[in-house]
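As a starting point, one isolated chain is supplied in structure tokens, in the form predicted on its own.
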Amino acid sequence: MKKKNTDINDLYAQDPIAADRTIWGRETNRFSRRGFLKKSGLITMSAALGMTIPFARFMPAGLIPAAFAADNAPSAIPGKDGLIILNDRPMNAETPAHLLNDDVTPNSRMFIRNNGLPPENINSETWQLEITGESCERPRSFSIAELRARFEEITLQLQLECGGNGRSEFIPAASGNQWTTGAIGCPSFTGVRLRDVLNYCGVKTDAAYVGYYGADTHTSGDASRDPISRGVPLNKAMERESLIAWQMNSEDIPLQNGYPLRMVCAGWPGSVSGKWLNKIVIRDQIHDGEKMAAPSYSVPTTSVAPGSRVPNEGMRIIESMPVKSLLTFPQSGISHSFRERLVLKGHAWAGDNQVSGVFISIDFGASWLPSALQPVANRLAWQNWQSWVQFPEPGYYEVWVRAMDDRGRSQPMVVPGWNPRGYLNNACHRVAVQAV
């Protein structure tokens, strides 16, 4: 398959409908995502891909072919395998989709999303976690050894996803790290239930929220500034799956993922699962820490036009993440014999909810086939799925995956409603395949 021209990505980022017209000569109604390539445009696109496009008549308008998606080279990060750096101060790096093929995400392939700089010279034996706040009856501190000795130790597989995962697909561009699909992982975490620790310290009847503080430092170097201090409503903190964890996949949590202690509140934006955890506050109001107020981790309460300015009072805090799926095998851009079945594998997740089905399309969403969905390891883990397809003739194809949750909500085929910070993109994942 021919390599893409980076100018194509730039043009689609500026205006996807105009890019269709400029590059392929397609005239399309701006308000319709279905359109037909003119014969000349089809010839141009086929020539660029180096093959015919059997289902071109179903190709949505303004959607760059998956074969042309930017493929940044991985960078070396100690303890990580193949991650792509988006920002190095603070460190933010995502995992290419094909490296997320494991049922349980290995430590080496867990994405990195930091707001501050990790602490240095950590001594896990002397590390202290303070529990306090105006709605805490008995404030006190625990060492990690005391947490392990006093409370039940449990291990759960839990999904963590950055609220901005998929941000790079929004048009116009939204500010922030331009994640593609790789700010997601589902490792196993070992620790104690957050609720056990909160109940031990006493939760007053007026308690409403639980916030965290970490030992990371602000990128400015100003010790008086918190890089981030977020949290969750009390009912989320009290779920059986909300943890204070010290291990990931039976090993110490990697430094960039929060060593030696972190909160894990799966199913919500990863920013509520505080790293380098050294303080938890039980609040009688919505926590007012850094990046709790809009527009951080907030979306408009009503639909807005792309590029709109939205006042902070018109925003709401993101809670449960939307239904989503990922196709992790094969890697995008492969060649495969059209005479043979192509096995497909991946994962699906749905925030606080469960996945009810995963569907596959090879004709740009004109038709869908169900896949085999494996049982979930535990609540708030992703679900692994597997399927296969066979292409009817040689040519260029895109395999699309779409998940549905147990409340009947399905992924959109294209990028959902725009928001200023580019959160909650759960559009279908697409992989390019050359059938030969």
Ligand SMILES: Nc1nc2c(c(=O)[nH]1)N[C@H]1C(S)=C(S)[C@@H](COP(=O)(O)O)O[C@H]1N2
Contents of the next structure:
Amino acid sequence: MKKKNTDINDLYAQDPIAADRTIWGRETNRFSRRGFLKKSGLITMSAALGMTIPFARFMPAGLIPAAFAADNAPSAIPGKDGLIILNDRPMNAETPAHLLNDDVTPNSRMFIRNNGLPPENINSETWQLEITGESCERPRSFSIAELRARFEEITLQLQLECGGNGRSEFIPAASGNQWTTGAIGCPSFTGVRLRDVLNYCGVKTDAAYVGYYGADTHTSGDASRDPISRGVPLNKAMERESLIAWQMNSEDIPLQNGYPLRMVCAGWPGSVSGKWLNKIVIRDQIHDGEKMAAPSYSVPTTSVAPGSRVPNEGMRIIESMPVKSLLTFPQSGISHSFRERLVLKGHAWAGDNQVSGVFISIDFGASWLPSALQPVANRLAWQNWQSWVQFPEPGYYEVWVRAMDDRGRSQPMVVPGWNPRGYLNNACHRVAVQAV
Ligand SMILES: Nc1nc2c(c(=O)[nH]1)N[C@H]1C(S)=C(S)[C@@H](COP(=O)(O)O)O[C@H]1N2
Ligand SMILES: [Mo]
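Right, the form predicted on its own is done, so what does the form predicted together with this ligand look like?
Full complex below, order starting with the chain above.
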């Protein structure tokens, strides 16, 4: 698909209300967008796309066609393939959706979210993990070899998604890395259960929380400051899927993803899964490490108007991530014959829960068809889905994918609950297709 270079995105970024007036030919406001594309808007939109929009009558007001999504050029990061760099100090890079098509995310395609600078000159043989904290009975340290020798080794496929994945879609913009859809991956991890190690060191009855520290350094160069030190409540730490891992996909964990040792507590914001792990603390209170307190990784306890200021007392720490899905095949922007079926593939995940269904729409959400959903490899892994569609006539289409969790909660079609730091955007993934 050759999209004409348009500034619809810029138009919306500058002034969404004026943009709506231009595109939709009338007044709307960002709190209640109703109605559908008007004739003048349809002409503007079709002209910008360079093709007709057969289901334009179902296009919700305020929708910017998926074809206009920014396509940034991939950059070279050692050991990574096709990732888009959003920031290089600290390094933050996301994976384009079509490169996440593998059932198990390869090391070369796992996103990178660093708050500080990774350690240098790591020696995995001398690496030590200290277990301590006021609620630890018998503090001690382990080498990786000791962890392997003493505890049962386990391999699980686990999904990690940054709490800020999707942040770029919030209006007004939320500060932070402008992730689109690619701060998610689901590799397989090998290590030991966090609970086996904690139990070995003795968890006191007053234990409430488990925090981590890593060997990365603060970008300011100040050695007394941690880039990040978060964690999870004791019950999450004690789940059988919570790991201390030294391998990703049967290889050493890539340096940027936490070599030689990391925590993996899947289903929660990726920030709870400490990289370059060298210390775990069993706490008698909510861990008070760097970026534990609001507004970091916190959302308002009640919904707020976009752009509001929210006091820290009105925020809660994010726990399980919401239901979400990706369409990883085909790549957005392809052309496809309207006479032939188009096979679709992707993944869906739901934080601590399971996915109960994945649905597909080619008419801007007017109708939905179920897809074939595969079972999980293990709890807290994403689930793969497959489907196909056929377009009724040539023109511009969007394939929308929407997952529902096993508690009946489904993804919103538009960007959900604005929040000051731009977390938890689980709006449907949309892929543009030109039927020819
Ligand atoms: N020590 C340390 N652990 C960390 C981070 C970090 O900057 N330092 N980033 C966290 C965040 S915010 C996320 S989303 C995940 C990202 O993991 P990945 O880079 O392997 O994808 O790691 C988490 N663990
Ligand atoms: Mo994150």
